[in-house]
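The chain below stands alone, shown as structure tokens; this is the form predicted alone.
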Amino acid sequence: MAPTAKRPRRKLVARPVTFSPFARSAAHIASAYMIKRQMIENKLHEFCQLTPNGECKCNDKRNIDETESDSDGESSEGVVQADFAFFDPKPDDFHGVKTLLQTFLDNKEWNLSGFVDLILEQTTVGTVAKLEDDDDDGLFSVVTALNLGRYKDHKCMKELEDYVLSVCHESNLVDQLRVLFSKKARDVGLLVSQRVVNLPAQLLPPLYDALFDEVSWAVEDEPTEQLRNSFRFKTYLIVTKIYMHKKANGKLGEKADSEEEPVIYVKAEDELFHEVSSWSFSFPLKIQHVTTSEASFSFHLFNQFTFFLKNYVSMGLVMAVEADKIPTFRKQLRSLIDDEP
């Protein structure tokens, strides 16, 4: 019998989750502030009476302000100890997951709420990361895989299909996309992964290990053959975001006439997925500013982060990764984390 899904619980030091030199510098700006901010907000709940809108009724917020000031004054290179834990998705996570996925399809108006419901209802495969023993229940990451065939009749999945097909302008790939959404849909897992940018890098291997282990266990443990088969993925489809240098030569990975990186992967593991993908394409996004899930820190640090990206444009990236490449991906991800200074 396969083991029951276990959620890793580890003490982790907040560090930037990125590996290119340029992206690492940008992420250092935000490093540790997110968790400090969470602690400050928890103190606000402890010391103040809040209105229904979340505003403080107290006249004297000196202690909170001083705490925040101290946090802002500390070096962004500082170390903050934080305990993270992995959990099965549950209904109470709705707003947290929806916030993380707010720009999953750029600025498209679609049934995001229905999409989040699918993620939360599938507890066999899927993980959310939170601060351990945090009563606030704030989400820092969500990762899951949804079978395109199993959920093809849901409005949100039809809208996602229409969107992905509409942004693909490479004629040699449109037909392959259509096949993934139709004839091969029951063999395709839509890999959904979103988090705040400064989630500790050490969380990445256990997050993805949890996902792919759960997929393997579901193939063995689901109560019906139909459900077991719905997790026998042959291909993973990934829709994500990158930043491309304005002077890049058009193809991902090609060096521009600049000392800056041609491409910044918002999620470091996307570079690894890209390397093992069977095909991919990129497209311009309409939302060009840094999003909430990418920048959960102060206004001052937000401005610095935005400054680092002034020579870049937001691009969508769609990739197809064959399931037999996943062991390579997992090995490379662990190696990257282990090699981080």
Contents of the next structure:
Amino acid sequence: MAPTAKRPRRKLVARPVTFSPFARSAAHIASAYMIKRQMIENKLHEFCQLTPNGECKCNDKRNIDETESDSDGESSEGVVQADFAFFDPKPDDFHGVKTLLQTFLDNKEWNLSGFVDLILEQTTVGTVAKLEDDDDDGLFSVVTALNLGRYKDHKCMKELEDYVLSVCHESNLVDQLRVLFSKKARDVGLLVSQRVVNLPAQLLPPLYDALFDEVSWAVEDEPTEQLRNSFRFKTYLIVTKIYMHKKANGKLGEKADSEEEPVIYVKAEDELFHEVSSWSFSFPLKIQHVTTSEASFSFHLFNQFTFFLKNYVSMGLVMAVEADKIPTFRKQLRSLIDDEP
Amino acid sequence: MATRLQFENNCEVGVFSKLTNAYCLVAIGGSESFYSIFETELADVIPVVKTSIGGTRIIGRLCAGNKNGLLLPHNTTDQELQHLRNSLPDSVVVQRIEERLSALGNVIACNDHVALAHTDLDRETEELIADVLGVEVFRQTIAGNILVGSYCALSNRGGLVHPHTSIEDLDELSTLLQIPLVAGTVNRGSEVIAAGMTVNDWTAFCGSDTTATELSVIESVFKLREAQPSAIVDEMRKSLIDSYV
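Could I see the form predicted together with its partner chain next, after the form predicted alone?
Shown next: the complete complex, the earlier chain at its head.
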């Protein structure tokens, strides 16, 4: 019997802590809420209850204490415990979602408010993560899938299409993109996922499970045939951000320096999406993070790492993921998060 | 008339601009469309001046002014001060003041006759406000907030204040300021009125998230619907011309 292949141990790179002024303020907001909640007794529990109407209550069993126990004193604020809950998008979430999506299309001036309205109107598919019983109603994460064909007449979607087509510099992919936006638009879902940078990773599998489960429920439960078909996505289009090593010669996946990773994914799941994507391309972003030459950043997402970002430049990344690869993605995401010590 | 616009995808127009009856200040670095919207509305009537204050773009919150003068914080550079002195009409006194609370736009709310000030403002600053801006100064709070400059927007014809202002407070402030006041929001429920909009006697600029309801409240309380800049000038002309020979 052949030995079972060892699952390649993914080397965990530190996620960059707050770079852009937006991310910095979002992280401050998040940590401010966290510190306020220091008195909360509840531990995080690790199971996710998915109720039939799509509301997902996520509790993570792992005590944050454990993950931070081997930190050697750099966690200045101490350990904070919080209960996160998932909700359907509501009109009241407008400002929170808008803040999260401020740099969705880099610094392009577009109808972001209209785009946020689309997300909030689609209550059947889409999730926002907030603290349970939070009076201040702070929003930590939004995730949704918008059908390109269903919303293609909206100004914001047209501006999004123009932007994505304009930043694509690979001629063979421009045609594929155009097809996705026109002929195949009815089968394409724009996957929007944005969160505060320091959201605990334990929330990711339930968050994406919530999304993809809602999509499959919508296919059965939506009142009209047209709506049901609008959630039968064959492809997901993802627009996201990464950090690429300055010395990497433009192509993703080529190591220029043996010590430093060529690509750093701001969101952990983007790496998994990238691996199962049918195609992807990256493009330089106009909004760049500010780094001093001596700057070093540490970040406590999975473990404690010190990380120098002066050699990296922020890039946008657009990927197309076939819907049949999603179960693989979900499994890999779960194992990635579960593997964390 | 009230106009809706954005500064680089940000709806907080009152942060990046300062509008009075005699001049308009606009932050540099925004797209040309931001500047040109102001120009289109105001071009022939009052000068629109691009500037920074202390190297920053948040000029609306750092300075306080009306048609008589402009107060700048201590961190305004000499070049910026000179640029403003050169670009603004001679009738406007431009003064840099030493005040610990340097975000003057947040601590002072004023129109051409009266000003509301932060309760902890220096005595000297209060006198300077009265001198430079030619106004009567009242130390007040708005809905319990001491940052009066942030939570209300005033013109000579009306004012919009924080939505949680009580009726008693509204009446008291209205008597003090001698203008009609209304409690409302801007930019789809934002309570920071002065950050979301900027206004003078005949026009207002609001963030693009402002709903139609909010816009109609703004237009009615500031009496913008029938207001024309020429009306103001005509009124002034009547008082300036003593007699025809």
